[in-house]
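In structure tokens, one chain follows: the form predicted alone.
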Amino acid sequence: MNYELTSHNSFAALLDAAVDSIIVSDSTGIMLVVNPAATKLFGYQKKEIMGKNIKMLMPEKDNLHHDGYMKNYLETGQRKIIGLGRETTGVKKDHSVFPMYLSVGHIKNSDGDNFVGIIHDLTTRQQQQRQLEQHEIEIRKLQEKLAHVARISTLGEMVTGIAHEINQPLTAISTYAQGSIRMLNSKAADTTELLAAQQKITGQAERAAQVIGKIRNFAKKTNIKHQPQNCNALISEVASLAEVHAKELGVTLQLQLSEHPDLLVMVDGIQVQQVALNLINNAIESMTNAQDQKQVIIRTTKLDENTAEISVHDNGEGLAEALEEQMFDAFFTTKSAGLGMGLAICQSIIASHQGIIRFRRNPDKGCTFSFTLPTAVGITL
């Protein structure tokens, strides 16, 4: 097929105007037409590549197989790129390799078979994609840091109750130890009594260690990692930590765990516990001035095969309607010494887990916060 490239030729005008590179070759791969966008992209003068095999623009792995692909297509009609298009790479005059999207069309004419290749340079797009990915990584790191600060802040608000919880076993240890010393000094120590005292000391030490362990796990800085976690176990553990704060304010915590003991959720455990603890503490504090029985009900429920729900129900003061739209805004707080980041971080964490956090008023008094999590379908621990 004869292509006359003159300023008056409409085909030439189309080639000149095209933003993407266009190359026409014959069935052997010899380049018959190369538009200005192609010569600019590959860094050649037109005279340097006209009449040359198109393989010179390919990396070695494609160069070696090009002739075989063309022959196979012409004989069998089996497509590798022709009529399909795919992302691949090209080689410039300076031997640099760049990403591109290549689509190839087959033209049958009286002179034989020709192929037209349209090449779109993906360099800018891939650079933008890498920048976006890097930006997302930096955002995740910032979210991790902010969530960590919020966890430390939450523990700071609970410090009085935590100190009391740890002080109880320490006081018991001191009492049993002093009793043991007195028995030994009396020179009439009863071995059975001494052994019982040591066992009680050990038990109280383990109790204090468990409290400290929970605090350390909750406070430590971790990388976000979603993995299968037992939903009931996660919430039970965080409820035992919240109980320290609840006892301090005379609030009873009631756990109503899912009837599915092996309910698994695909989550970052520490982050989910952070959300649950924040909601539980908010519920506890909402009942500071309550006259009735102060109770927080914490439920885990399997909504369906793919979704679990955790809810925190209180019978406290509730929230004024005028404030409802602001509750998840950053820096909004009803606490005199609050940072105003708790619920905003909770919402961000649950969104990153493809879940939804909700608020509703209870029919009698108080309110209920709930959030959903994806289940780890088909996974067992």
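Here, rigid core means the biggest group of C-alpha atoms that superpose within 1.5 Å across both forms. Everything numeric here is computed off the predicted structure, so don't read it as measured data. Residue numbers count along the first chain shown, from 1. Compared with the form predicted together with the partner chain:
Domain rotation between the two forms: smaller rigid part turned by 14 degrees relative to the larger, from C-alpha superpositions.
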Contents of the next structure:
Amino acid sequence: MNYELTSHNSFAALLDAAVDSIIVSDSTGIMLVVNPAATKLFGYQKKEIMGKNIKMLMPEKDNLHHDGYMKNYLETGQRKIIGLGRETTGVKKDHSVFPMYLSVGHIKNSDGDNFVGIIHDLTTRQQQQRQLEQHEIEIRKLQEKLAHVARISTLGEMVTGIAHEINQPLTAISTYAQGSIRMLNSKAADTTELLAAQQKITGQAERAAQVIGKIRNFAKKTNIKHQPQNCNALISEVASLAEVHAKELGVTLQLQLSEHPDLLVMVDGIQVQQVALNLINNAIESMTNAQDQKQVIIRTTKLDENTAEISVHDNGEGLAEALEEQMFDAFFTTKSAGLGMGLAICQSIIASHQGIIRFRRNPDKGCTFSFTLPTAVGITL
Amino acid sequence: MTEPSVFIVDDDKSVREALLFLMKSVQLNASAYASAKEFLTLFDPDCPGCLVSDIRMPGMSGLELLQELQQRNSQLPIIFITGHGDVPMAVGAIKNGAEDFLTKPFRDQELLDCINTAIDKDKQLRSKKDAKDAIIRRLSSLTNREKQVLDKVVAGKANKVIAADLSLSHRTVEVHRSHVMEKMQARSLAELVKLIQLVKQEQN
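After the form predicted alone, can we look at the form predicted together with the partner chain?
Full assembly next; the chain just shown is listed first.
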């Protein structure tokens, strides 16, 4: 078949008009037809590539194998790309590599085997995809930052309780130390008793350090990372932090942990603790004016194979019905000093874990907030 | 008399134990309680000393404990130690009759000074109360007639006037009067008046 002749018919017009690059080569890879879109895409003049091997348009890793592919296909009919399509890369005249979608067809005619390649430039699409990914990364970073700010703000609201929690061991330490000095000065020093006092001091220093450690862990900046976490352990740990706030306001916390001690959830631990702490603190604060026993019940439940639920139940004042719809909105708050970001952030965190955060009025008194988390099915720690 | 004792009330075990240790280092008797309730159930109003209590505790707070003791007519001095050392709270505590107010952690000397002052005050209050109780005991030993005579003597009336008021002989009034002086253990009229005033003052 004489391709030159076809330039005068509709086939040539089609080649000229095509947006995608079309290249026809023979079985050895010599280019017989190159349409304008192809020369433009690869940055060559038509005369620079006509009659040359198509390998010049491929990156090294592909062109080394190209002869082999062709030979293999012709001998065995085994397809790697021919008759199919796939995403690959091309090389321009200026040696720059770009992404493209390549589909190759086999043309059998009297002259032998020819191949037609249709190339769709993916540069723009890849750029858009990269931009989209970039945006997603930025959004995630912003969410991380926002969550971090919210955690710091939560700790800020708890500062009185935290100070108290550190002050207690400090008081014990200073009292033991001063008592020891007195005993030593009085010369009536009893070694056994002094030794016991020093051990108490060590224990109390450890207690203070643990409080600080817990807070530091909660306050640190982290990259969101979803990994299998023990649900009961996560919630117990954060409950001990909330205990600080509860004690300050005369509220007791009751933990009702799931009877599945190995219940694993696929989560970012700190973020989930942040949500739990927020809900527990809200519950504690809802009972400021309660008369009867102030109690918050924190429960972990395995709902089904794929879902765990954490709920926080209070017997406080509840929430006016009219406010229910707004409570997850940003800047909505019932607290005089509140920013109104707590629940909005909780909701976005739980949504990013494919969970749902729910609110319900208790039949007797107060309300219950709960959220679901995906379990880490089939993963063992 | 029983030795004075320091009663420690704090919900934090480590603080309680540390305070017991400090008291021991200065040879002060002390006992510790985990809650206001626990202290109240074991409370003996006849035990001298002072109370060192935390303010914020689950259940009954330190301030509520103070009120409860006042309701029971106890004058046991209370020193509050608290981690939440805000000024309004301190003022409130002192106004309500607390002896002192210290913020945790405190300097041991400061606390021991407060404790010593409080124990001294308790001692004085107790001896005052003992004296008053003695006068009241003596008063209750008087007969009705003697009481009538006493009232008039203290009001400054002469025996003659009293005799006329009560339609008694001068001699009878003199006998009652000498019984009153004897039973009240007063050596002079001035002393008798002082004793009666002491009881009346307290009752007011």
